[in-house]
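Let's start with one chain on its own, the form predicted alone, as structure tokens.
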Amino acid sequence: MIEKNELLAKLPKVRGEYKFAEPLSKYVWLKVGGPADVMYFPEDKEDLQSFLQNKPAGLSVFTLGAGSNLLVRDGGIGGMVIKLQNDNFKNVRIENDTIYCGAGLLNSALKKTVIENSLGGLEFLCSIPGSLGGMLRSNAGCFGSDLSTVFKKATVINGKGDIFEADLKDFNFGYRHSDFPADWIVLEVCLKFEKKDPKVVREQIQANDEYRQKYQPQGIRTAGSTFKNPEGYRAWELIKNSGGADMVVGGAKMSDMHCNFLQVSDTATAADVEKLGHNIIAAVKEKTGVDLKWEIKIIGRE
């Protein structure tokens, strides 16, 4: 880990806010995993714009977004975190049939904004954990809808302060993956509703939290769906057939709700749900020859 004078002495004045050593399960839903080097919480795009214009040349960026899907290890990140936290970084606005949301929206807040004004075929968005720039990198979605479906246009930052506009063609969106450039950063994400019935939006928007109720694990420590689903298989009867619903790896297991949402106690370590899930993964392969993928994202060092 970087010493703290040595990194202030050469990180840039921002009007934002550096904290050093800064515990990064603070940040995740799992709660678990080791610290940044150094976080950076800018005030608005032009204070991000000015650090990496002047950050210093070879250190390593990562932009966390609300953690939801993510597993950070228990060695920590090196280098800089950032993190859109400032309600700049969360505006929101309509103009015709788009919406205009902020990187750091989470899309539960997102929600009030859909059933407000009717904007239909986003409910699928308001149940998803998550922040809009996050969501982004994965291509994330649910019963039957991505954000590829819904998006059409994004700003972004790249690591040299340049702000510009990219759209669908540059993400080549895929399941569950998207070709998102490493020193991207998104600013604001844009989306194409179409009006509906206020009656119908609130409508599906219930029959969806109804659902994850129903079938998911709720109040407890997880990062929702641990594993993509492979072509042609669901992954959850991957792991029950193969004997991973019932692993368990010191402070981590499978939910009993739903065998593919890992989830971790007050005494699991990142390290725990790594080698649960690599576990899975080896008795998965054993037992029916299908290569599980990780839909969790993990980082950081060991």
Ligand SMILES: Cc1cc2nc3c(=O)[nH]c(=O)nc-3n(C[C@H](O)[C@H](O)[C@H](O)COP(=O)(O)OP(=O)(O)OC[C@H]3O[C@@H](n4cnc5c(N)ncnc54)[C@H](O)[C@@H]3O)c2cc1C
Given for the second form:
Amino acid sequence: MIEKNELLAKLPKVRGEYKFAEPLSKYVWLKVGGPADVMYFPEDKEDLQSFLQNKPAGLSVFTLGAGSNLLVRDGGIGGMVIKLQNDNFKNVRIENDTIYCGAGLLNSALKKTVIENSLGGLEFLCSIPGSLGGMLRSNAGCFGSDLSTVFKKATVINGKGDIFEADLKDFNFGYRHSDFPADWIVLEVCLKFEKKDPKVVREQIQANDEYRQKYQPQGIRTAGSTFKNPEGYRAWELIKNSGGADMVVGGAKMSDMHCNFLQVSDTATAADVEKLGHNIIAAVKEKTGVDLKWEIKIIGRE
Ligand SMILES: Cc1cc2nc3c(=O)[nH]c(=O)nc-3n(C[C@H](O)[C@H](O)[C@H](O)COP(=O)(O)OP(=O)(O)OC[C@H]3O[C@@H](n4cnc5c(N)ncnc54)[C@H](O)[C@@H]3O)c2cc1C
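Okay, that's the form predicted alone, but what's the structure of the form predicted in complex with the named molecule?
All chains and molecules follow, beginning with the one already shown.
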């Protein structure tokens, strides 16, 4: 853990806010995990740019979205965690067949815009929790589509503070995957849509929400699908058939409703969650020979 005073002396002056030893459990859906040495909430993109241009050499930087796909270990994250929380990172602009979304925009706000403006083709994205920056990084998807199918381009900033546009060829999107340089931070995501009958858009969004309510657990501490579906298999079936659905480690178990969704209790630690995941991976490998891969991103110190 880098001490507050040591860090303060080195960090550049910003218009946004620094928070030291900030518990990350407050910012992630699983609500477990240790603190960030320091968190930075930039005021706007110029503030972020100035920070990146003047940050101390060797300071590691991690960008946190809405924390819906993350397991932060109990030791927290060394260095800096940046969160684009300010409204200046949540702007929305619609031009012709294109919507420009600030990277900090949440899916709930996207849903409102999609419904109000009848933006067809984006209905699936509205049901995935998270921010637009996180959705791009993870190539989030559901109902047979993923972000890459509606993606046009993005504005990003690199670790040196250079701002530029990146397009499809820069990301090499795959299943829940994008090739994404570690020092890039998404500032804006630009998506295409097709104007549709408002009723059709609203009904599609409602049908997607109803599907989730029927088949996926609601109101629990989870991070969505724990493991990716291996080619030709469904992760939940592999877990069920290998006994993983009944495994418990401390305060972590798999949901009774959907055994590829983790469920953690108030007593859970990040170590419980990671150990449970490893036990399930081992059980599936032993029973079926298939390698399960985490869909949740695990970060931080043990
Ligand atoms: C109940 C539930 C259901 C879910 N259902 C689905 C689903 O159907 N499909 C699906 O794909 N996912 C699903 N997820 C997982 C999650 O919602 C997605 O992966 C989402 O895109 C993550 O966005 P986030 O903002 O929360 O990112 P985070 O979890 O905060 O971060 C994820 C990754 O994105 C990076 N990141 C975040 N913001 C930026 C940025 N501005 N610039 C650069 N990198 C950034 C982080 O560094 C990290 O590597 C579900 C999760 C939950 C809790």
